[in-house]
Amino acid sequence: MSKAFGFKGYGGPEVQGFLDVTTPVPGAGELLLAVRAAGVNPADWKLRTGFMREVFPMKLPAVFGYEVAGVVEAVGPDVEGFAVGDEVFGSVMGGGYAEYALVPVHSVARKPAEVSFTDAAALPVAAATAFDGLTQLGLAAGQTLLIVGVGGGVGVAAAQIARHWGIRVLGTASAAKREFVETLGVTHVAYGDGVADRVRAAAPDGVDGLFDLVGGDALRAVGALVAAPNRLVTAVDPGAAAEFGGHMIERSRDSHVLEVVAGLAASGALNPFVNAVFPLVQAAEALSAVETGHAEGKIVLQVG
C-alpha cells in the first residue's frame, strides 16, 4: 500500500483527504514512477466540485495530480526507450498527488538535468498548455498578444514563451499583481470596468491575438479586440470564446511537446515561477492556495 491525497465524493474540501491506496501496476504502454514532485492546478479542485463531470466523469474515490516529476520504478510490457531509475516528467489521468503514480509512456519525457524535479512539475499542464495555445494563434514576431489572466501558471508560461518568439504581451491581471506581471516584459493591464480601453491605449495598433484564461465577463469585456477570430483561444470558455468565433485550446499532450517546454526551462527561457513548495502531506493547504486564485506562479508538492 502507498499513500495519495484525493476525495471520495465531489463537493469542497470536506470531502477530499489521505487516502491508503494499492501500488499500481504498470501495464502496456505505462510506466509506474515513484514521484518526486507534483503540480497543483485549479482543475483538481474543479473537478472534485464536479465541474464537468458529465464530460469527465471520475471513477470514486479519486486521487488528484495531473501532472507530476519522478523516477522510473518499473516499465510496462512493450515499453521502449526507459528503464528504472530514468529521471522523467509528464501528464497523467489523475493520480498525481501520491507517492506512485502510472504515466502513459506517450506523455512523459525525460527531466532535463538542469531542470529540478519541482520545476519539471510544473511543466506538463501550465507550459504545454501555453505552447499548445501559442502553436494555434501562430502568431509572428512582432505581433501583439493579450492574455486574460497572465498571473496565473498558464499565463506565466505562455508570456515566457511568447516574449522568448519575439512577439509582445499585454497582460490583464489585478493591481496586485503588476509588479510580478511587469518583470515577465509583460505590460500589466488592470481588470475592472474600462478594461478594453486601457487595452487600446496600450495598444493602440490594435491586437492580433487573444489567450483567454479566465472566461466569463473577463474575456467578454475584451474579445472584440480581437479582428480575426481564428486569434482567439481559451483553456477554460469554449461558450464565451465562440461568441467570438473564437475556439478551446486543443492540448497535444505528447512528448514532443515536453521534450520542446524543458528545453526552454533548461535553457533558462522559461521559469515555471515554482513560488511555493509544499510537502505531501501538506497537500491540502497546498490546493487551498490555488482555490482562492491568488496564487502567483505555480504551487508544487514535493513527495519523498
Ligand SMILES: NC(=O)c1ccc[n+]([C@@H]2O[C@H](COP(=O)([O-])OP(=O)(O)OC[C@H]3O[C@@H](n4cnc5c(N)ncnc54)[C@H](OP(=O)(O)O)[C@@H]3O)[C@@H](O)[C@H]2O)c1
Second form
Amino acid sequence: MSKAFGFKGYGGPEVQGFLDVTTPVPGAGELLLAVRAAGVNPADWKLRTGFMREVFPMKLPAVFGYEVAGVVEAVGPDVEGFAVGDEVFGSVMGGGYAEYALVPVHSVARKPAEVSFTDAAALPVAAATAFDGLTQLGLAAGQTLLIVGVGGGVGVAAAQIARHWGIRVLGTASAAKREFVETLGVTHVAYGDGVADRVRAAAPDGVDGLFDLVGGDALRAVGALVAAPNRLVTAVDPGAAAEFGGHMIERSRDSHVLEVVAGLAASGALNPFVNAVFPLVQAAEALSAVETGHAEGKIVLQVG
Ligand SMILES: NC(=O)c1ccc[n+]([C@@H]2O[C@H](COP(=O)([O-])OP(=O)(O)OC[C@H]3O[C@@H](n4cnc5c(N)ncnc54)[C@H](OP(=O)(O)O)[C@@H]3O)[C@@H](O)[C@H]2O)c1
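Now that you have shown the form predicted on its own, what about the form predicted together with the named molecule?
Once more the chain from above appears, this time first in line as the rest of the complex follows.
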C-alpha cells in the first residue's frame, strides 16, 4: 500500500483526504514512477467539484494530479527506451498526488539534469499548454500578443516562450502582479473597467493574437481587439472565444512537446516560477492556494 491524496465523492474541500492505495503495477505502454514532485493545477479542484461529470465521469475514489516528475521504479512489459532509475516527468490522467504513479510512455520525457524535480513537475500542464496555444496562434517575431491572465502558471510560461520567439507580450493581471510580470518582459495591463482602452494605449498598432486563460467577461472585454479570429485561443472558455471566432487550444500531451519545454527550461529560456513547494502531507493547503484563482506562477507538491 502507498499514500495518495484524492476525493471519494464530488464536492468542496470536505470530500478530499488521504487514501491508502494499492501500489500500481505498470501494464503495457506504462512506467511506474516513484513520484518526487507533482504539479498542482486548477483542473484538480474543478474536477473534484464534478462540473465535468457528464462529459468526463470519474471513477471514484480518484487521486488528484495531472503532472509528475520522478524516478522510474518499474517498466511495463513492452516498453523500450526507459529503465529503472531513469529520471523522467510527464502527464498523467489523474493519480499525481501520490507516492507512486503510472505514466503512459507516450506522455513522458527524460528530465534534464539541469532541471529540478519540482520545476520538471510544473511543465506538463502549464508550459505544454502554453506551447500548444502559442503554436496554434502562429505569430511571427515582432508581432504583438495579449495574454489574458498572464500571472498564473500557464500565463508566465506563455509569456516567456513568446518573448523567446521574439513576440511582444502584453498581459492582463492584478495590480499586485505588475512588478512580477514586468520581470518577464511583459507590458502589464491592469484588468477591470477600462481594460480595453488600456490595451489600446499600450499597443497603438493593435493586437495580433490573444491567449486567454480566464474566459467569461475578462475575455469579452478585450476579445474584439484581435483583428483575425483565428488568432484567438483559450484554455478555459470555448463559448466566449467562439463569440469572436476563436477556439479552444488543442492539447497534444505528447513526449515531443515535453522534450521541447524541458529544453527551454534547461537552457534558462523558461522558468516555470514555482513560487511555493508543499510536502505531500500539506496537499490540501497547496490545492487551496490554487483554488483562490490568484496564484502567482506554479505551486508544486514535494513527495518523499
Ligand atoms: N485546457 C487545458 O488543457 C488547460 C491547461 C491548463 C490550464 N487550463 C485552464 O487555464 C486557466 C489558467 O490556468 P493556470 O494554471 O494559469 O491558473 P492559475 O495558476 O491558477 O492562475 C490563474 C491566474 O488568473 C489570474 N486572474 C484571475 N482573474 C483574472 C482576470 N479577471 N483577469 C486577468 N487575470 C485574472 C490570476 O491572477 P491575478 O492575481 O492577477 O488575478 C492568476 O494568476 C485555468 O482555468 C485552467 O483550468 C486549461
